[in-house]
Amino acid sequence: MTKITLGLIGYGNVGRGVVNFLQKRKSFFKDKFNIEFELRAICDRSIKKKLPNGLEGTKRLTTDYKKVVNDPEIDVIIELIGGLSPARQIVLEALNKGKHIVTANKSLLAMHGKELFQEAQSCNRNIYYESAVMAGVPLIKMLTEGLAGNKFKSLYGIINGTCNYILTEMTQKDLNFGQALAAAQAKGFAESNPTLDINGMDSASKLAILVSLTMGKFISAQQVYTEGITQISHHDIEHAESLGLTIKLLGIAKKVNHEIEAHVHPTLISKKHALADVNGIENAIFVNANPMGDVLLCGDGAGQMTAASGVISDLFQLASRVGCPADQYLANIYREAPETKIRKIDDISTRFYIRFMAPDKIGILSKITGILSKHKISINSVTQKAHDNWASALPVIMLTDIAQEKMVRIALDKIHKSGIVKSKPVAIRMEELK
């Protein structure tokens, strides 16, 4: 019987799920895998207000993480507090005390991943983080083990369940953004303060981790060009539908020669693509690997037990590697190609969907197209719906040919500041996923 003792730091939603999982499956783990996980200590700043059911008086409950980290009988620290501080200190101290780490902390790994993996290597310990991206879906294992030896050309990811749920509700139930967000919050799919989700930063942190795993370059979330979904309206959704397209918040990474693109933003994709059918809180990743080809992995990317399942998976991964050198765990590799650079968003070119709210006056369209033309932006099509006489501004939809990001941004800013249109133009990138 392999016995591994655990210290849990962070008894929030996922932490409670992990405890529940360990309790309910204890006999199953012993019978099938000959493994016993013993939860020795739980640390949480509010532990006295939320004592774990069935554990009162039987385990060490504390508000001091150092008591858990310094316990010589604990083999593994499960860090589930999130954020950068004190999470970084906890992980570093635990590694130096000879403990392995299991974490779901995407922000920490996106910001300090290289440093932490180097420290783990020097301490001959490992960091496991399956739940950091796509919760319990075995994405990290697929990329580092299932596709080991492949080279990655591109990846497209729906990696935030909150945004995907909101866009799905707006599309399928004709809700506006505020109504869809409220529905997500009511079901526990969005935080009371959803800013990091809806502004794209949560996806940016996850994309930064994926870039390090697939393209050999450690980047921070701040290096990922990021836009959220708050500007998306029914005008955009309806027009996308009429074109056989749908809008998804995508994390996109591409590698061409020694340059990497990394950006997060709403994206128009064909409804015929598999990612178009990923709805609700589901997450998915679509990667092009050589020689494997295209691979799609999909599953629920949010939820207490979904994330807890990823943590338990990491514990089994750790248990199966007892005695293995740390440098054999592929998800902890910290070496990178020094010549690889991040390509600036200004230098990227793509097709755009652009929505203007324009007054119904003669000459407005010619002024808009004139400015676009001066910035080398070619228009593929223009659409304007029939309107009522009382409307002060009408949506005008333009689809461009391939245009440079920098030129589009400059042109739209000039159009907005000129007073030609009633509000800031909305630009959504169009991608042919391949």
The other form holds:
Number of protein chains: 2
Amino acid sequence: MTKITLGLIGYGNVGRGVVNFLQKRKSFFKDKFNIEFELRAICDRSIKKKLPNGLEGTKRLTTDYKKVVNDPEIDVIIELIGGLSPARQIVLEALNKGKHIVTANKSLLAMHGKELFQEAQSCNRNIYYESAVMAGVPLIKMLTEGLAGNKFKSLYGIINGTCNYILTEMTQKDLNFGQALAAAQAKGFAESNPTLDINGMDSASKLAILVSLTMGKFISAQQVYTEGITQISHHDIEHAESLGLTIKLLGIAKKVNHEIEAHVHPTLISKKHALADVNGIENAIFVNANPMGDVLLCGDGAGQMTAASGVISDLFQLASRVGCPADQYLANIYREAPETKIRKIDDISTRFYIRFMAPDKIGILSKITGILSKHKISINSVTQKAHDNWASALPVIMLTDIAQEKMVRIALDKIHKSGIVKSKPVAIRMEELK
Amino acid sequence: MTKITLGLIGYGNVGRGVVNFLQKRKSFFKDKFNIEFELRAICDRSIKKKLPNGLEGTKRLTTDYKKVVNDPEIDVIIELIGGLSPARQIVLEALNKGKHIVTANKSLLAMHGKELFQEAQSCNRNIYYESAVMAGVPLIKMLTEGLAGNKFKSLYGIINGTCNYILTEMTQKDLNFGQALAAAQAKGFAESNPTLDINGMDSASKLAILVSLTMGKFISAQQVYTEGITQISHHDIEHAESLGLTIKLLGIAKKVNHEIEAHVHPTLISKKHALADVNGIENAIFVNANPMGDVLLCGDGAGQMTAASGVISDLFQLASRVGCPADQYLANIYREAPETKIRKIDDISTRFYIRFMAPDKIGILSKITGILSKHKISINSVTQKAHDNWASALPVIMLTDIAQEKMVRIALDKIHKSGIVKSKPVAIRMEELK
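Can you return the structure of this protein in the form predicted together with a further copy of the same chain rather than the form predicted alone?
In what comes next, the whole complex appears, and the chain from above leads the way.
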């Protein structure tokens, strides 16, 4: 019988889910896995309110994390308070007290991951973080264990359920952004303050963790070029649909030789691709590994018990390694290939969907294409749509061939300033997934 | 630096892929994972032919497996010869010599798994088998590690690429079975003798492994009720399509209280479900776990390097546990809940698609429905199709409500024998996936 003693810091929604899970499955864990988890301590700001009579079997309830971190009988600290401070301090102190860490704290890892994983190595301890990305969908273990030894060429993720729900509503019910956001909030799929979700920063944090893990360079969320979904119009979704495309907020990472691309933005993909069928709050990751090839993993990327499931799976992974030297490769998030560089967004080349609002006059199209071709942007297709929502101008939709980001930005800026078109052109990147 | 010494038994297609992988990534494994795998010995029936000049770095090339199994300096035996004998003997002897096992041998595990995993436990060694199901798609690690602690309620798998390719061709190109099989063989997606694929036995072996792993009872392939795809007509696929359904060969496992269902057969599912979009040789598994919920995993379930990827990932998992007591829960495939029973196919209840070939006469329908209702089979919908392929009879398609397998068999038999219909009624089970 393997016995692991736990200290839980942060008794919020997920924390309660973890405790619940541990209690309900105690005998199942013993019978099937020969493992016992003992929850020795819980630390929470308002623990007294939450646990007036304490918790059966839990020896210590405290508001002082140091009492948990310093308890010599605790093997593992489960950090579920979120945020950067005091989470960072807690993890550092716990590692130095010889504890392993299980955390669901994506912003902490996306900001301080390098420091924390290096500290973990020097303390010969591990940090487990399955629930930091896509909750309990076992993505981290798939990348670290399931595909161990592979090299990762590209990674496309729908890693924010709120945004995916909003875009799905806009697509399926022809709502505008505001209406869809309201629907998401009504269903509890969006916070009352949804900023970090809809501006893409939540996805950027998750992508930074995945890139650091798979592509040989630690990057922080700030190094991920990020656009949110607030600018997406349901008109563009409509036009896209008519072209056999759909719009998803994707976290995209690619490794080309010694350069890494990492960006989060609304992206047009073919409706035929499996990611196009990932709707509502569901999350998915589509990864290309060498030699394994393409693998798709989908599941519910948020919620109390799904997040708890990830935490519990971390505890099992940890338990299965009791008594062995910390397996370095699990902590290899920081192990860098020094020559690896991050490619600037300006230097990235991709296809674009561009919508111009043009007056219905002869010659406009030639002016636009003239400026585009000056900037080495060739047009793959053009559609001019009649649309009653626009009296004075008609939408002109262009799909470009592969063009350099910087040139597109400059060209669209020129076209806008020249006054040929009625409003700022809308550009949405396209990805051609196998 | 962790160093693991390997003995490879079976130098066929996958074996060569593994050796290739180990050689090409040697420095990558050292730099990134701090792990070195040394291939000390290769055993193959015709090793001399295959390796006239030996293999750089490999000390021993032999046709005698005992020389590999008895080598005290080998930590791990990779068994890739397939089949039951001498594979079973090799694994048993290797375990008793203190070796860990990595195998891709599904028929061995589906037939002798219980014995082998018990032997592994008594030898305090582990058997790793990622590539035994869906090749390198990390399904086994997802179930054992990624979702550790969850209870598995249901599992639906497209786990045979040959059958899925054939059904996809029949669906998309309106081919009959023979034509689609020929196409699969022309592309190398079907063996010249495809029996074990198309009769469902390959899927049954894989399902037996998955059930043993997830549902608390060891079952063998022989205990899985199995139907292949040879009886599927493209007419039924057409009718299904018109009803918003598609036909897949599914491996299905369910756990209800202390009973397990495990069956492999052509199954009608909604075209809206993600599994309906898994086409060609792709494999997929859709699992419902408590508390995690639904998880979908898709990828290429066959091929030299994808299988090699699974073997390598097993080596990494094993390497990460060097020096620790064998983690029992990995080997829990045989750890049974004694009260668990396997439900007989007769007792399973499900919805059915039934096609009768009926003469175009008044009263036929009432005779058919009369017999069905006598057997407690209620009809959900009926469509009568005109179809030029049938001169003397018209296809009558019925979708039943949930009905007991045994009653349906008896009723259809009566209807057939009564001579009301022109030919043996065709019945295909339906599954309603969330």
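Take the two forms, superpose them, and find the largest set of C-alpha atoms that agree within 1.5 Å; that set is the rigid core. Because the structure is a prediction, the values reported are computed rather than measured. Numbering follows the first chain given and starts at 1.
Core-superposed comparison between the two forms: the Cα of residue 106 travels less than 2 Å. Taking the rigid core as fixed, one finds a CA shift for residue 263 smaller than 2 Å between the two forms.
Superposed on the core, the two forms barely differ at residue 217: its CA moves less than 2 Å between the two forms. When the rigid core is fitted, residue 425 shows a C-alpha shift of 3.1 Å between the two forms.
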